Structure formats: C-alpha cells, structure tokens
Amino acid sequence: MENTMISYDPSNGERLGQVRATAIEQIPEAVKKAKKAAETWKILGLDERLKIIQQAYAQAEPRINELAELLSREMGKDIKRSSGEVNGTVFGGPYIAKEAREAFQPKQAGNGTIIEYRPLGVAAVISPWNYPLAMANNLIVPALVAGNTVVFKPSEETPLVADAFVKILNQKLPEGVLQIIYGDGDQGKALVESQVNLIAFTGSQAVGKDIMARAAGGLKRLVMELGGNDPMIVLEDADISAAARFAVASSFENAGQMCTSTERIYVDKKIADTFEKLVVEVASRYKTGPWNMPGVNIGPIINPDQHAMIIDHIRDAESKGARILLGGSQQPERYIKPTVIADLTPEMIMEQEETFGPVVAMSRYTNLEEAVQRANNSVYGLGAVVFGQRHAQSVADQLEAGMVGINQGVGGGNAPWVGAKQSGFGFHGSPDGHRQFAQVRVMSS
C-alpha cells in the first residue's frame, strides 16, 4: 500500500487528512519498544498506573467537543451519537480503569494460596471503524491497568481521531506504553504475527479466522468479538408498539452499522399486519443526510463497498420475493435511506449474513418453535432479543446468544459484552473480562 494514508469524510469523499502508514519493517521495532516499556510499567502496581490513566484521560476532557466533530467527519454519524460516543470514551475510560483494578487485586484462596493476576506483555488492540474511540477504549484501558503495554492499530476508514485521541492520551502515559500503528490488513497481519502477547480485536468474522491462524503458532492470548446477526422474536402478546419501535430503532441506529444492530425480526402472523405498518410509520420518520444537517439521525455508509454490499442484500431479496415495504433498491450514492423489508426467507442473503446497514427484515411465523429455529440458525449469536409477555423468558431461554434481551436491547450493568458460537472468542467487560487481559498465577506458601 501507499506511505500516505488518506482520509475521507462518507457523506460526500471530501479529503479530511491523512497520516503515514506505519512500515512493515517498523513493527517488530514498535513491538520491541513496547517491551522495554513494560519492565517499567508493570513494576508501578496498580494504583500507581490507576493515576496515571485517569490524569491521562482528565486531559481529553477539554477536547470533546473536537473530538466528536472529527469523528463525525471521519465515520459520518450525526454529532449527537458522536458527542455521545466521545464522552462515554473520556468519562467511562477513567471508570473501566477503576474496575479493571477492583478485578486485578489479588484474592484468597484459603490453605495460604493467593490467586493473582499479572501482566502478559504486550497487547496488541486491532480495532473497528463503526465505533472508532469506544471499542478500541474497551479493549485499552483494562490492558494497560494490568500492566501490559499497548500497540494500537486503529481502522485504515478511521486513522485520524485515533491518532488525536492517543496523542491526549500520551501526554501523561510514559513512552512506549502506548503506541499507535497506522496501515490496512497488510498492517494488522504484521502486528498479529509479531513478539505480542495477547490480541484484543473487535471486526469481522473473516478477519478474526485469520488472526486465531496467524496467532497459532505462538499460542497467543486472544479476545476477539467477530460481529453478529442478530434475530429478534415477536410474540403474540408483545407490547406492539415498543416492539416496532425498537425494531426500528436498533435496526437503524449507526446507520444499521452496529454489530448488535436487529438484522432478522421474526414476528407471529396474528399480529404482523399491525407491526408492519407500525413499523413502516416509525422508520418513514428517520432521516438521512451528513452529520452536520439538523434532524438527521442516519448518517452515511462507511464506503462504497459497504454501500455496494447492502444494495446487494436488498435486491436478493427483492428477488426471491420479498415484499419491499418502504425504501429498496433504488439508493442515492453514499446513503442508504429507510428501507423495510417483509417476508424474509431462510434462502436471502439478508437471513444468512449480517447486512450492516439501515434495514429492517421481517418474516411472520405460525410456529413459535421454527421462529426459534430460524433464529439459532446462524454461525452467529452476539446478541438476540425477544418481545412479549408470558412465553418470552421460555424463549429467550433457548436462544443461542452471549447476550439476550427481553422487552429491551441487549446489555447493560456490569455485565460482560460477550458473544456465543462464532460472534466472540473469549470477551471483554466487567471484572470478568478485564481480567482476560491479565496472567492468572496461583502462589502458595
């Protein structure tokens, strides 16, 4: 690839900025750095590194406003889910810190046997365009708080609020403790099969079968969440209403660029005439347009692979015999407007793989046990969710996700963000997964 790494504003591929691609040569040394950096850091224990994070962090503070308007520019979602994501960056980073040194104390395990958790070495933290501060903050900061040293490449779609994050970032932490690289997958195979310790990615299914490959030979730490497609089921007795509204909205939100975003609704046949003009009505209100117009809540898509790709879904299924409710085919460039899709089948693509993109894809059941069926059908099983009253924890019971919502999205508390069958590999979140990030040792004396 070029030296020069370009970057495009989605809504209308105006040049934002750039920055320069990190040379494959230059990782090992990268890596290396990291490593000598890390004798240091492990050695301050954790309260000591807890302080340096937060004064890290309590340097971003002013930035915000900055941050979430480049953010905006760069992926494209509208400055409100943008503002939203940059605080919940600056503010939860000092937050998941604390915790994440709750979960690294040492604890008891009685006859004079401590269970402790150490630094593993270096991390390397890969992490996606669609949410490019949060998720990359998820996997960072309980690794660092560890004691393990970082080396971050971000998405080739979203290098430059990357780069002025961890430039906050590392006017407190110490040299080498953080580091970012810059490239595309040429970038991301180099750092996988380099001396790290531990990979911490969030991405694609694909991408994530190669690194489990690449990391094999080494036996290296991985924590990986690898997208979803995620099913929800309407029951008979369901509160119609939230139920297309939350259809809509978790369908849509990020422009339907999400990983827990609905991507197939299964709805009982006694009640889908009202949930799909329901449905319709609520999603003819979204609007579409770059970040910066008032009222828009659906930005652009990332690309036009990504646009290319989501046009594709929905003409399958116009071909196989879908019912196009509202919006289709026919897209402007760089958007995907409000689209409504009714009696999907298991043979469209949209069933089968994840759309990415501002859709809503219905299908009615008569059977409760084949619309459970259908939605277990998957590789996939981040996350699911289920609409109703008295059958609904029955339902989500047999459900084939990490993560099940009921009434509700998925999430929440200090819960663990974890995927099932090939949506994740190991997790991240809460003590639980903050101490994937750490070297369990069990000390007796």
The other form holds:
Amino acid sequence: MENTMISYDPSNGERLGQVRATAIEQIPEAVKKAKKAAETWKILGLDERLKIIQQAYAQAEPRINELAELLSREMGKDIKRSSGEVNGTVFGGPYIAKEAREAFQPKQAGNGTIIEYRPLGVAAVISPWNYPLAMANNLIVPALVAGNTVVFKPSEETPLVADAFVKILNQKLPEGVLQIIYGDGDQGKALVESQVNLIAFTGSQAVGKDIMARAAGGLKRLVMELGGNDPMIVLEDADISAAARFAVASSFENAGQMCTSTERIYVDKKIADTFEKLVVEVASRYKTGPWNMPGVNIGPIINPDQHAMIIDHIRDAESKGARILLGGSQQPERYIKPTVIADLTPEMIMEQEETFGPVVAMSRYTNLEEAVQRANNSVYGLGAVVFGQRHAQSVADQLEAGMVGINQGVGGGNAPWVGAKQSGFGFHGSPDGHRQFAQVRVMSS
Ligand code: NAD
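Would you generate the structure of this protein in the form predicted in complex with nicotinamide-adenine-dinucleotide (NAD), following the form predicted on its own above?
And the full complex, kicking off with our chain again.
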C-alpha cells in the first residue's frame, strides 16, 4: 500500500514537502530492473562508466546553491556547511576516477595468472540523514564505478534533497542504473532481503546488526559504516588552547550529529582546570539557530526523539554527579544550547553510548594507562584523537580505532574512511575502498 512521507523543517517543525513511500511489493521489481540494467552497465567498461558518471555530476554543478538550500532546510545545518557538503559531493569525481583506475587495474600474479576486479551486480545503498548527500554519495559512486547498479534508500528524515540529487544524476545515467526508493526501516528491511548482491550501509550500530542478520541467509556482501563514540586524550604537554578549540569544534560540529564528533574527553588532571576553563570560554561563543541566521554554527536537532535522547544523556550525567559548566538538561524545543560537562564517569550513559548532540563531556585522569583504558573501553572504534607531544605517538598507537588523529582530527587526503570494532567493516575511499565494491576474480591461463 502506498502512503505519504512528509519531510519537516527541523528548526520549526513546518512541513517542507512530501514523497510517496515506495510500496514494499515494488522493491523486488526495482531490484529486478537494476539487475537488467547491470547487464549493459558492466560491459561498458571502467572508462566509459567514469565518463557517464562525470557527465551526470556535471548536471549538478549549476544546481549547487539550490541543493545546498534544500539540504539546510531539510536537515537543519547552516548554509555554509550545506554548501561545503554539496560542493564536496559534486566535485569529488576526479579523485574517484584516479583511485578507481588504480583499484581496478588487473594485476599480474605470476605463472600466467591475473587478478581481476569485477562487478558484484546490484548494490543496495542505505544512508543516514546527518550528511544526507555526502554519505549517500560515498557509497553510490564507488558502487557505480565498480560496475554495479544501485537501488538507493535515503533516510526518511531527508528524502527531498536525496530525490532532487538523484533526479539530476538521472538526466545522464542510463535507465535503471540508479534508482531511488523512499521509506523508513520497513523499506530498508525489504531492500536488504531482496535479491541485491551488496549492501552498502551508513547508519547506526543497531541497524547495522539487523542488516547483517537479515543478509546472512544470502551471504550478501556488506560494507558497514556505523556509529562511533570517539574519545579524545589531552596530554600534560598539549597545546591547551589548540586542544580546547578542537574539543569544542569537534563536539559541536553539525550540532554534534557527526559519526566522528568527539564524544568523551580524558584530560590530564595537572592541566584540567585550565583546559575546562578554556573549553567553557570557547563553547560560550557558539550560537544556535536556524540555517539562514547569520553567525549560527549549531543548527536544530534532527527530530524530537533525538532531542529527547540527548537531554536524557545529560540528565543521567547530572544525576550521577557530573558538574555542568555550561548548558545542561534544561533546553528549548528543537535545539540543544552548547553544553559542557565535567567529571564524566564510566557509569554515565554518555561515556558508553553515542550522544549525537552538541555536548563536550570531560573527565580527568591521573595516569596514561587509565586514559588509554577508558578511551578503549567501548564497543565502538571509529575515530580517536590525542593532543600532546612527548607520548602522543605511543598513546595513539594504543588506541583501538579505525582512524586516529594526533593534534588534529581524523582522516585526510584520499585515505579510506574506516571503523574498527563495532563501528563497522568494509569501507569506502582510496583504491582499497573501491575494491570493497567489487568481486575479486583470479583468471589463470
Ligand atoms: P539509522 O541507522 O537509524 O538509519 C540509517 C538508515 O537505515 C536510514 O535510511 C533508515 O531508514 C534505514 N533503516 C532503519 N532501520 C533499518 C533496517 N532494519 N534495515 C535496513 N535499513 C534500515 O541511522 P541515522 O539515525 O539515520 O544516522 C545516525 C547514525 O549513523 C549514527 O549512529 C552515526 O554515527 C551513523 N553514521 C556513521 C557514519 C560513518 O561513516 N561511520 C557516517 C554518518 C553517520
């Protein structure tokens, strides 16, 4: 049965538009159409596919401002951040072409044997709302480049911007190569259980586990980019002012709704008073408001449930003895004002789970073993950051994370975006990332 999905402006709850949710019984049909399209898409070869993909992305260039405004309205982030996201999405193509050529070049393995990288077939791409174009694009492009066709389900929170983007690309992509379906977890489950060959997913750990269980029957290939609970360790000899600025910027980025935002900070007790004071000073300068208000750098929280969850985490920390240095659990509707918490303990929800809100949460340590132990005491392992000098490298080496930053944030260049532990497996970015979307075939003659 078809029904309507309404998209709301998170800054005021007003209705922005709607799409028709894809009927569950239509999903196998879409996958069948994608399988048919895959037959011709794969035999085009890498160069021809790259050419068509680049032509498709060129269609989006004159539409960047329009897409950025829609992204801001639907997701809430300020226009500068949306423009950055849309520009990165539209102009990422040349890097991808270079990496893909390197990734898929057949390799001589000796004795007349060649290693080839072949398309898998149909890829399901399922994406979250926090970077609604970038996250989808990071999975769609490598899937297409590798010679797969894609059935894409964007988040139910941000269907309009995804719909606009796919319509632009489809002006140039051949029929059936990239299809979009609309819906929530029900449509997501139906897509996972359909005849797709690969599921490329970015989203929460809980949904990642559900997808893995549903995909087990068909032993489907999985690329899983899941949640994080990223720690930051501040060493005694750190540049305290740089560390404090980073701590706030990383905790508040995208209103804290970022998979690698700093969620918990362990600071050497010898410098903790100064660090806490600086953090409060920096955090007080941040301003909440809607996407088009000048000077805003913290937008609204995506929906009331997420807003309530952040407040629950803050209230839990308050009830267990945390010191609230700024903000706290009394918050306006739709927004979380900059919040700074000290004396975080392992018993607090905030230390164990992803809060996904603009909260700086700090704790003091007395020795490095304790700092490393607490940083690693998590099921997650996406990113981790160390600020300091003398022991920074040795501390960084001990951190259980897919990406580690020393005196800076994680990731960079054309490196893969990769999680460890329960933050996922399979990844995108870099030639190795491209190969996650392909089947290795060994040809001997
Ligand atoms: P979510 O897991 O709730 O939803 C993600 C997508 O999965 C949505 O499209 C949703 O409709 C769909 N879905 C829900 N249930 C499903 C099911 N059972 N089967 C198939 N699909 C289903 O995540 P969210 O709230 O949209 O996004 C926030 C989460 O994403 C956070 O945990 C964040 O850390 C994570 N994230 C990770 C990365 C990364 O690169 N590792 C990047 C961005 C976001």
